[in-house]
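For reference, the chain that follows is the form predicted on its own, supplied as structure tokens.
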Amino acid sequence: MKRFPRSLGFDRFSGAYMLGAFVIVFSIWKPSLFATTATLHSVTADKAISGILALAILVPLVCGVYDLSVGATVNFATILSVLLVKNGWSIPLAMLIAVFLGGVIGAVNGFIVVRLKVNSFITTLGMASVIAAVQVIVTHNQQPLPPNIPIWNDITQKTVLGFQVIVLYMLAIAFVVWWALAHTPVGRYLYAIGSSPEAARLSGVRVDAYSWLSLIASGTIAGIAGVLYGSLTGPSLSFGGGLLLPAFAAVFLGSTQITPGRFNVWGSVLSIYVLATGVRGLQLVTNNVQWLDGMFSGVALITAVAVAVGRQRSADERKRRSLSSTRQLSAADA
């Protein structure tokens, strides 16, 4: 079977080709609705919070740790920052407290995972439930009204070149996370832990410390996302859970892009907007059927994980064959 030339980059940039295909198909299908600057600006702004949340998920995943509490964390950070602002706290201080609390949640997750040796999947799933319960206690299960303060809204809703500034925040956070993972020793250690924790430990890497740090970073980024969501959209008692699946789908789909086989920042950002463009196009074609977002994200997550697992199996098989060939040559020489 003939393969596409590697120079076309289908092995690394299939998401970009898919994005281009979506744009072309839906622009022809619904030109008056899809092929507009309003749709472009809407999609980029609407998915900026999902992009930030995907980065929160990505950091611990790089070292093989799951954080399922980010959805609850972003939700609680939104509610907390809004309540503090409405009660007369200064906006910078309210934002700082909400972000700090996100980091504290990450630190508690890290303590349970690292010190108590509880599986990260179970730990963060349980923590999400605890956070949701605390949120009910704080709010009495009543959704607060958004602050009627123009400067609060302007934090994310001001426009730069037609795009809401929230998009620039997402790109700035993505750049910082990319630089930390790709160009610092911490990033190299996290990738080494994700590849083989035992080998990293034998090489002198403080596996527990960096795993703990990754969860603190995850909680902090989720806290930032929550504060920005409060300014962009206003408080909600339940929006965080709905962001979790698309964010995970983007991270796993992103691991098949740019640098296949590794969780990476720009692959995740690309995947967020591939999924968002596909969903928006289908919503316009089908008159905004509500189940499309969940369906699309779920299928994308399953497909991305299947592709990633398949590639890992292929890599392992190649290594096994190479090792077998080397042993056979050594035996023949002997």
Second form
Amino acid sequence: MKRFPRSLGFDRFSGAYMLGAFVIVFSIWKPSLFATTATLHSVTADKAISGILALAILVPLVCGVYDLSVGATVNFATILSVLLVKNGWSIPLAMLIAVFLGGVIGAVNGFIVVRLKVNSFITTLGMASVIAAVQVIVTHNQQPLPPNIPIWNDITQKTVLGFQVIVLYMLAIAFVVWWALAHTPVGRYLYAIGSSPEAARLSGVRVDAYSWLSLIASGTIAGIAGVLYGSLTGPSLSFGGGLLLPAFAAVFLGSTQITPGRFNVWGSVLSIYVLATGVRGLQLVTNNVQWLDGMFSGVALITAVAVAVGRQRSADERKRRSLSSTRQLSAADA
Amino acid sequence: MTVSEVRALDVRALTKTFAGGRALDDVDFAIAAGEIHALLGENGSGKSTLIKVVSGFHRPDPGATVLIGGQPLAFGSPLASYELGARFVHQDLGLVEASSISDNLAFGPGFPTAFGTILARRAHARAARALEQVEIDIDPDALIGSLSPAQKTGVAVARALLAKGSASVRLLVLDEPTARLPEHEVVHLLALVRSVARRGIGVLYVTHRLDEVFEIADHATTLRDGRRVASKPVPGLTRHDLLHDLFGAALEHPLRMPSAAGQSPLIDADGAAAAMSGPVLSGALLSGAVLSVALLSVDGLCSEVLREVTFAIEAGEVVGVAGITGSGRDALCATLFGAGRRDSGVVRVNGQPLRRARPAEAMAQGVAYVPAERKLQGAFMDLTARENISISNLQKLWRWPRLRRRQEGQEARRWFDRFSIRPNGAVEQLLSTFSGGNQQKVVFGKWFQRQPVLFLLDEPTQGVDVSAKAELHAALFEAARSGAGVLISSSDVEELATTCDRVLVLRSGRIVAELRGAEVSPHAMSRAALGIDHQEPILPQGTMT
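What about the form predicted in complex with the partner chain, after the form predicted on its own?
Now the complete complex, all chains and molecules, led by this one.
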């Protein structure tokens, strides 16, 4: 196999190179439409919510727990915060309640996964359906109008250096999650549990407590994403489900980046924008066909997992060969 | 049976040399059709190599012949062995627990189908016939998971005997079929083996339990250090003969058995309850003991059984745990550490009771535990060596607002130097890239860093090369010298003999012997583990006092 020099980091930063390639290709192809600061600003802002959702998925995934309910949670938090504000609650309080409720959903998921020992995939899939049903009960399936309060929109839409402030929120949350996962004992415990729950338990890690905590974190982050979406775009009854798959794709693609073989924050964020740039460019080229986003995310998810699995297998093979060669050497010595 | 009948198995001049030495040396023996033939030998005597030659896994040295049902076996071909009619039931039965008996019997030869649909009734009937042949009376629709251990073995035998094509079964090899069976189930298994033999199939029955040999076998062959020591008909054989064959002339004096007063926590196999009175307990609860265990019991639903295990470890002592598979040896360390549930009993570390079975509590008292299954339980294969070493020590590296990464790396490198882990200083590599010995050294580093007062180790040098083994042992000795207690549970009696001051021998969940000082020898451990006690004199009767 041909080896690229390590300093160029093709191995760890293939996503960044791909992002660069997209930018160059589409800038040449559609210079007047693609290569504008407006495109930059809109792509970054559009995908900020997806980015936050990816971070929500990332935390439990590090310890091997799937949270498929974040799409429904984000949706519910949006509707709830808007309804509360429209009913005269103060904006901070409404936001706090919606975020708190996201955390409660995560805690319930955690109870079912940890205490009742139900597989997390099943638990959160079911929970997503339950949350959607509750949303119908609350809204009578009628989409509430956005609150007509300027401050409400300013929370996310105010611009800083041309970027909508939501981008900064996303980066702030990414920073906090990165700090927690990469620089605190809690993060280490989560990675250890993801690597081998039994070995973690026998190393004194409280596996149940941290798995539970990871689901509370994902619910809370999804709650934050929901509130921000309400401010950025206004309430919608069904947007959340559509964000789930792209977010998963980004997290898995991210696990092949920066620190390959490991789910990580900056890889996920990078991947969100690699995918978004590709989709935006293609939309401009093809005059906005509707299926691009779904096609791109689905292909990216499968490709990312295939790459990760392939990398693991080739690593095993290399190790097997190097061990057998050293064994032959030592046999030759003897 | 008549002489003209074809032999089930005939092994002549079988020698097998590995790079490390000779595993089998000019072995001859034969099994008649319908004969139950016991194969005896200590660990490493060549039993498994012999079986692997017959099953077509190993190719022997030139000059050997193996006839199965009178036909010469083409070596190195499992298919050839199968077609000549040799069948094997290993210790790991390989049954799918969640499927029915009839499904399990169909996974190999295939289901009877019509247009791709399983003919359930015919599969059922076929399974019923297979079970009938081994005289097991169970519904073929029963799930494997609902069966008793002996019944599971029976299903595995039935599966092995299933006819496939024209090949008729000549030889059934059972590799320690009773090792994992509870005592009361052994009788069922023996009945099943007899029924197989009655059909004219030769049975090679590998076992560690001498009682079974007398109960079931027609003939017994003993291997020692790869040589066939004896091959004799069982009628007329005495226990003493068998022991002599097994262990050679180097038999030592019988085990020291406990006096009624019980000055040490040593318990007779049969009189366990009687010996369990006051003095034993007080012996176990010595104030100076690093570890004291009193009447520890585990019911064995989730792991092996432990029954009223009582012992203590002093500071600086290296104590071994010996016993055959199923004796409770595998469960003891894990249970003490709190990895598994315990049903009753008191465990104290430095006098402090461990109230709940929880690893974190044991660790807080200074206990370290190295499990036997490194890849699944002992280490994190897809984390780096540095992360593996620091995982149990993160609180020390945490200073708001972050873990001290540099200090962590230095600490990991320190253990790399201390245990000479190769590749040198490669603390950032994933653990899966290291060899087994180096992985185990990393696991040791993780625990040594905590400076434990008590080490609990399950098979600490399994899959570890010789030099790494010596280094790991040296590290344990050093820990013991500085006042830690060490408990090593191992299936390798040689390892226990070379490392331990004292060895506890478990059988059926009880401590049946305690060997000290000069008594600690592989033979003494094997004998105690197999249940050869003072009532079975090893020396000729006349010399007993």
